[in-house]
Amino acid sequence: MQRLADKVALVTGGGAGIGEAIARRFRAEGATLVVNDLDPARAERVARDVEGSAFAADVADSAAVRRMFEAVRERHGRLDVLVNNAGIAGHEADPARAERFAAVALAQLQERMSGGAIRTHADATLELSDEDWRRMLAVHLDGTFFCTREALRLMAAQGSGAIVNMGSIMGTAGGAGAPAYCAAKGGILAFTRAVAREVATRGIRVNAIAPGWIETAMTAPLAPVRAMLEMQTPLGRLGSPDDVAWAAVYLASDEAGFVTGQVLAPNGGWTMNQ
C-alpha cells in the first residue's frame, strides 16, 4: 500500500536508529522525504537512500529550525507530516555514564535477590549538572517545541497535517537514573495533548509514540544489563527501529484521521497503561 503517497515528510534525527527507519518506511509507503540530523553526513546518506533531501540543523536552535522549514517551504511548498524524532540518551559524551546505570541495575537486582538491604544507590539526580539537564531537555522539549511551531505555519495554512512526537515509557512510567530524559519525555507527552487539542480546529492532528527498549546505538551501552530487560518485557525481546516505524506510518496515514491526541506504545507489553 502507498499509504503515504502525495505526502511531504520531514523526520528529525532521520539520520540512524528509529529515526531512519521511519523515513525509510515512509519513503516505501510513497511519501516524499527531508530528512534531518545534526550530522550532515547521516542525513545525506539516508536522504540519498530515499530519494529525497537532507538539511543538518540542531533541532535545539530555534534559528537553525526557522531556517530548515523555510527550505522546506521553498522547496515543496507544503508539510504534511512532521516526526519530532531527534534526541540524546545523555550518555554520547560520556559512554561510561550509562555502563555505570547498568551496573548500578544489576547490582541492585542482586541486592534485592540476596534478602538484604540495597546497598547501591544510583544518585543520578544528585550528580546531574545544570549543563546537562538544560542540554536534554533543549533537545527533546526545546526542539518538539521549535520544530512544531514553524511546522504549524505551513500546516495551518493549508488546513491540514500530522504530527508524530517521539516520547517514551520513561515519560510514562518513569526510569531510575534518568531524571533528565524521563522529565523531557514526559513534558513532550504533555506538549501534545495540549497542541493536539488547540490545533484540531484547523484539521492538524498530533500524536506521540512512546517506544519501549528499542535496539539501537543509543540503548547499546546497556547490554549488561539485556537479559533482565528482556525478562522483564512480556514479548521476551527488545524491539527494533522499525516496530516503532510501523507506528508512525499509521499515526501519519489517513487511516488515523480519527486519532489525536494520543500516545501509541510499541513496547512489547513493558506498560500496558495507555
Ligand SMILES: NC(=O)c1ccc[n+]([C@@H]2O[C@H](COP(=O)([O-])OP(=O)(O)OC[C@H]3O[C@@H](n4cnc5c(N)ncnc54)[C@H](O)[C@@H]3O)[C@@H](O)[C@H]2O)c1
Given for the second form:
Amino acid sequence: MQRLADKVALVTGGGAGIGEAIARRFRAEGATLVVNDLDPARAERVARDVEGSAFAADVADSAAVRRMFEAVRERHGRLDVLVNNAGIAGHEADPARAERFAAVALAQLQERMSGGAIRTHADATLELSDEDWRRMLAVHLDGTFFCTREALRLMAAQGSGAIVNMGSIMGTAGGAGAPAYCAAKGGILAFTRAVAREVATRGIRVNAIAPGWIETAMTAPLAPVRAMLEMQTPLGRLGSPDDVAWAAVYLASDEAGFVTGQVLAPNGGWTMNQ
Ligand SMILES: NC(=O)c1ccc[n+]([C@@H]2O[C@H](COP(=O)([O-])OP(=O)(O)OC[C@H]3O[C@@H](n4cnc5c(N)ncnc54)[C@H](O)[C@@H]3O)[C@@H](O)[C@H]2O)c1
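Next, report the structure of the form predicted together with the ligand; the form predicted alone has already been given.
Expanding to the full complex; the earlier chain stays at the top.
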C-alpha cells in the first residue's frame, strides 16, 4: 500500500523506538521523511535508511524548532504530516530511578497480596525537583506546541495537513511514580482537542495516540515488573513500536479524513476508555 504517497512527513524523536518505527512505516507507505532527534547520530541513521533528511534539534528549544521548519520549507515547500513523538520518561540520566519505582511497585504488590499494611510508598511527587518537572513539561508540552505552531504556518497556507501527537495511557489513567510525565501527557491530549477544533476550518486534522506499555529503551528499566504489566494487559503482552506506528499511519493517511480530535489507543486493552 502507498497510503502516504506524495506526503512530506516530519517525525520528532524519530531516531529510536516508536518514532523510528513510525518513520520506517511512513516510508514503506510512500512518504518523504524528515527525521528529527535530539541525538544527531540517531536522526542520521534512520534518515539514511528511509531515504529522508535528518534534522537534529531539541523540540523544547523554540528557535531550533523554527530553524527546522524553515529547512523543511526550503527543501520541500510543504508539510503534510507532523508527528509530535519526541519524549522522555525522566529517568534517562538516572536509570536507577526507574528501577527503584519498579521495585516499589513490586513491593506494594507483595504487601497487598500478603494482606498486610502497605509500608512501601512511591513518593515520586515528594522527591521531584523543579528542574525535572520543568524539563518534562518542556520536552512534551513546549515541544508539541512549538512544532505544531511552525507546522501550522505551512499547513494553513496549503489548506491541508495532519498532526499526530503522542500521548500515553498515563495521560488519563495516571501512574504512581510519574507525576510530571502524566501531567505532560494529559496536557498533550487536551492540546490535541483544542487545536483540532481550531484548525478544522483550515482542512487540518489533529489527533493523538495514547500507547500502552511498549517495548523501547524508555521502558527497558521496567524489566522487573514486566510480568505484572503483562498480567494487567488483557492482550497479555507489551506492545511493539510497530503496533503504534500502524496507528500513526492510519491517522496520517487520507483514510482518516473524517477523524479529528480523537485519541487512538494501541494499549492491548490496558484501559478501554481513552
Ligand atoms: N515506550 C512506551 O511504553 C510509551 C508508552 C506511551 C507513550 N510513549 C511515548 O512515545 C514517545 C516515544 O517514546 P519511546 O518509547 O520510543 O522512547 P525512546 O526513548 O525509545 O525514544 C525517544 C526518542 O526521542 C528523542 N528525544 C528525546 N528528547 C528529545 C527532544 N527534546 N527533542 C528531540 N528528540 C528527543 C530521543 O533521543 C529518542 O531517540 C514518547 O513521547 C513517549 O512518551 C511511550
